[in-house]
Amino acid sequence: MNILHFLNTFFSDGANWHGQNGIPHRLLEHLQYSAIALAIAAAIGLPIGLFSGHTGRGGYALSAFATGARALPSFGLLVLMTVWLGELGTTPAMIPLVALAVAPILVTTHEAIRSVDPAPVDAARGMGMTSLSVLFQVEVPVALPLILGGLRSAAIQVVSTATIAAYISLGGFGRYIIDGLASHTYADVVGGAVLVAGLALATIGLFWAIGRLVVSPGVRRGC
């Protein structure tokens, strides 16, 4: 039986389509998981690396923490802090995925704002803006293509992780494969990893549609 019929299979089956187990109802469950992870890890990685690359303070440190960070393995550390904190709920899975997430935020924040032209970074100075104004005036609008990109690569990370947190019972796509895999459902197996691979196509489409709403023309032009 080849992928196609699978797909066949599960998408034809009106029951994937109603109810709890349904795609649209586990589809919220996904890109709930996701935002959340995403909102957090930006809450921490966006100031810091903000912070660091207009003050040109702790690149080392940023770089020894996102290698740390990425090596660590979102399953191995959903596991630890499952038993950690001896519950089973959304605390343990949001931990790993923002973990994975802060990481490409913090560290492209930080180059973004470090490889912005000194050159008008240097004038606004000289015209008397305030440091705070330098950052958000002229560096940030000038780094928004990269720091997006930083953004977009975590949103895509987490999307396609969050299948993990079926595995201490929660919802989200990855039911289908940790259930489909259970019963030998194969059809469940891949039509989940089919929902997956397509919420982070549509991932990278929306950071896409955002760029070009909220990065000037200039600067696209320039990048």
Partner chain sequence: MSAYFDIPSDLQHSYLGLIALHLQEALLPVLFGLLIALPIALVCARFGWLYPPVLWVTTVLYAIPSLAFFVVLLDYTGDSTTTVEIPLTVYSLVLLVPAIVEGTRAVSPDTVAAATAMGFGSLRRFVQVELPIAVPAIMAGLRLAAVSSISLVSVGAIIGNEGALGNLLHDGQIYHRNPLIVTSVVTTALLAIVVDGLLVGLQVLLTPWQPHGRRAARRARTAAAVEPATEAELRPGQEADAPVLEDAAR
Given for the second form:
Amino acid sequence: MNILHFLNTFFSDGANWHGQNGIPHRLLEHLQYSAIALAIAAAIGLPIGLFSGHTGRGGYALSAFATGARALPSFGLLVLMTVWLGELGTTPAMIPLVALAVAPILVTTHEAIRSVDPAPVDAARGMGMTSLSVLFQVEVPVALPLILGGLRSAAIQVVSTATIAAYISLGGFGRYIIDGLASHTYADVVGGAVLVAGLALATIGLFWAIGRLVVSPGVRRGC
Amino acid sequence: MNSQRKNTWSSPRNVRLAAVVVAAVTAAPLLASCSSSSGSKDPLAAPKAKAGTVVVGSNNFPESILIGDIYGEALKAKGIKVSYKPNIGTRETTYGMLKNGSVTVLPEYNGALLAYLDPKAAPTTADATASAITAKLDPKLTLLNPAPAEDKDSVTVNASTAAKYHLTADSTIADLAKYGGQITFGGSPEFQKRQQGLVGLKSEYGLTPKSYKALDVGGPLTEAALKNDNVQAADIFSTDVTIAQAKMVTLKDPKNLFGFENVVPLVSKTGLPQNGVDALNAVSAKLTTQALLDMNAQVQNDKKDPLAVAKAWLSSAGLG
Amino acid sequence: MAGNPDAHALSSPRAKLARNDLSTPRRGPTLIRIESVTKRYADGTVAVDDLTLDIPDGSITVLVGPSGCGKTTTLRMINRMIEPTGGRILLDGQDIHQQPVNALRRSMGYVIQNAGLFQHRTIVDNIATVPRMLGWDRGRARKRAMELMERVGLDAGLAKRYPYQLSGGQQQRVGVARALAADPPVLLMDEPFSAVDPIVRKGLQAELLRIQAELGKTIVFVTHDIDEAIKLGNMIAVMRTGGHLAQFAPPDELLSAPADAFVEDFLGTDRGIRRLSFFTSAGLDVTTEPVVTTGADAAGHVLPELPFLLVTDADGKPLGWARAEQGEQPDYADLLPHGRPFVLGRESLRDALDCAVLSPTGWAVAVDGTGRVAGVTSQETIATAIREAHAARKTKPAEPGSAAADPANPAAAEDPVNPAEAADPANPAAAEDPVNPADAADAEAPADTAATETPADTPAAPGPDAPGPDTPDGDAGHPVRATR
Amino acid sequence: MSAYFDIPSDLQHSYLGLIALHLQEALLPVLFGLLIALPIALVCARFGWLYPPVLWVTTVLYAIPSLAFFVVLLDYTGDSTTTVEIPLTVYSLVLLVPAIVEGTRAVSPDTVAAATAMGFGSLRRFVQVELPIAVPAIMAGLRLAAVSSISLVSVGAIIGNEGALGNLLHDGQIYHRNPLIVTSVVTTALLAIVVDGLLVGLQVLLTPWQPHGRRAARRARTAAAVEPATEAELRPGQEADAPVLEDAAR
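Can you switch from the form predicted on its own and show the form predicted together with its partner chain instead?
Now the full complex is given, and it begins with the chain already shown.
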């Protein structure tokens, strides 16, 4: 098979395993871009989503914002930021990645908090919990699986989209794809694609593990 | 409802049916991809151009698009049906499309093409270049007459680097090689693996930069990288209007690594009628480096549309 | 089962209430006073309209009414989950609006439909929530939680479970335990038993009455179920759509004298029968004449009006009815079922009548607290007792309307016979959630339902409660309540 | 304005032409995705054991970056819109299959039982009962697919002018015409928002039984505030319990 042949070519090439263009270095770069983008997006999306979900306010503004954020073309934004900021650092790449990740985090967090069974929340308020206690002791623990789901979905998209950073001369696995396209070495393209997909799947696994660790068995229901 | 129809979907017959549906849906793309990949050695199996229409392609940088427009309009002036496929990508891609017939005419640069076809060739004259290319060229393709216009890849350093290492217009790439361990080199992604690229720079001049930054084909990323000192030296087209603007210094290439870079139409033997060949040769006869520089400036500086610039030049040259 | 019916009867909430009223008037007559309270929403909807209500201390006050009558809104205004737009609510004479809202809420237990448990916390941590908020250390809070689990009849083995592993009935018990955790004087209950099936609900209601008998909380209880209201309430506030108070009265008075057509309609058509629940069977005439021990000589036992003899075993427990003409010996091997007997003195005239109607002979079997036959009685005798009971209160069952204006003895109703259901000899324990799949799957701990969901049979303090002011007095034959 | 809307000749389309091309490249795949997703979802809904493996396959497909997908397909389908449309079809499919399956699964068991009792066959019940009730969930999936598809088309510019409005990005760079880049980004975003809005409108038309808009939402809130605990508001929790308990029993 064609693809398998390419994969073999790519992964058995010793040059792809060390140095600046080696897989370990590109992996670190890719992880770095993804993690920073996700962290910024979470720092924006989680507090707003928690607050709006808890108060039930701003739902419309939020969904409008999310629609807008989703509508922004990542690649276009990348190019636009490159020409506007006139530099080649990570900033132009971070903006589209953050814009991409904020929407799912924000909306899922909001919806997750909103969808918490109102009965325990009512009970918690009725027994005199402060608003913050209600949020962090009742709503968040119950909404955690959904919130993690939003983060996971954002993380997958970021990992997958971070490939386009290579278009503006950054590193990461996208390097193999862009360079492979330019020099017509398909082994590199296929290898890069498989690495990115693998990383995305590893991300799913990571979030599954986090879920096992932090979600109460009472919420997981032993499944 | 009679009882026989009650469990339509769980009867064994329908389990099979379901399995078939799923199998078919998932297998179809796989089958499709297998058949097309095993069928042809060359994967670029795009549909052939419509008979009678000349497809003018171009690579993904403005000058190539501009020359493509010139070729196309010149052919149209001879009453030939033309369709454009501009801005395709790199030579690695466009050459394949010429071979499989999805592109008929492509503006090329003879030295670069040769370096692609035969990285080891080192011709010293334009004619030797042409014959070397012809020897390696796909039998379905041919080169028409080269134009006097030249546009080379060049190793260009930015103003601060030039000052730092005392590089002037008289310096050579070898002079930069001494400082290779201190510079980051920029260029297109494909430059890294080309003979007319890092490979040749190392073998001919011993230049091994500290690191390489993959940018674009002598485009805005490269220019910006040079200006911001993200890279200290870069591959940039010798006809690029920003070299002069930003007081960059282009280093001499005494070993002709970037060889003879005359603009030349690369065409499919069967796709272009004789009057088309004549028309393109007429264009090449009049296309000078100065004309190219002027037109590039109109596109880049005056923001004129390349097609309009091409038409204007053709009519001024009496070809349009 | 039914080992000590008298003790149970006397530990009924009303008994407890009465004792409190007479001996320890802790806070005066009214703990919560709702004064001209109105709740109007921004869109103009009026949920509660100028409601004034005095909720007596240490008893169960039920707010009942159809959907949209503002009963829940009223309840939620008491712990300031909803702020009124007019009027004020006093707790112990203090305007609750002047008090810090969370401190106020922590001083009131709050139980809602579906319990509202925190699914991410174990049962013991759920119950310990308020104590922990009040700053108790973990050990003390857990210890308290374990005590409460026992009090509400939950097996200690459930402590480390999560809510989803419990049946609906068990969850609701946890909800009650959680509300009681910090020992608040006030308990607000918002349709707590509406979401469980009728059998479980019955068990939970009995359990609530038992706990209330022990703790004597001030309970405000919202329900849309008038039967539940009558069963549980010392006082019942019937509300109508638009947030108006239709009537505020003890259940007996409500049944006998509905204030208007709305209340009458809301009560349903058989309120006369239901009211019989409030008449004790204590003074009912029973005869032991047609009762014989199996195998004994029946000569002279057969009554002219009853061609049957009730046959008991050697211990006096009923075995069944034997057909017998006067002067003949019955066939002890061929007995008709005796049907459900009623416990004389503990159950109401309604139960006695029900037994009689269901009996194959038309005669009801009365037993004592140990299940030994106390006698049999005919439908006619019961009817006489009913007439007398009504007469004692100067009311007539056929014309409840005429009694509506009987304000002479409002306090009487505060002291009714304990509800029949509390002493239901049909085993409510085993019946709790028999259909719940969670329990069914709970093979590891088969004991927890059976052992822990026995509500009525484990009165905690039978002995000391026995002598009380509502002990049936010398005026036997008349309902207890009529004596005050 | 001309700096923004003078489209370079090498794109061979007017501004409006690019928009039309963009919509075609973005939305045809969504349509195909839907057409392929329906039978897959139907089969998954009927045979629950198929759903997890299908979900895994779709997740893996979704993890492939669009750029790599384009480039790999370039090998087979050449420099054509098909190269862009196939990955977008796959992505739409991946979003729509779970949307449809989850949507139909969320249909109340009572409704399904009622339909079955009325004599609906399995297929007919899926098409006439479960699918319509699942429309909001499906539309949510469609909206996501459409919006992300519109955004991803732009990446096609990298494989050689197949990115419709995205091609403006590359041209804006090579011709030093930043306004073209702005045009590309803004137009693409607006297209996504408009298409999203149209899909919302379509959903309103398709689901006349659902309350829509702010007024309906406020009405629902007020009703809930008046009698919060007596309404069915608390039911979701109960419903969520049901399958779990069922599992426990099994």
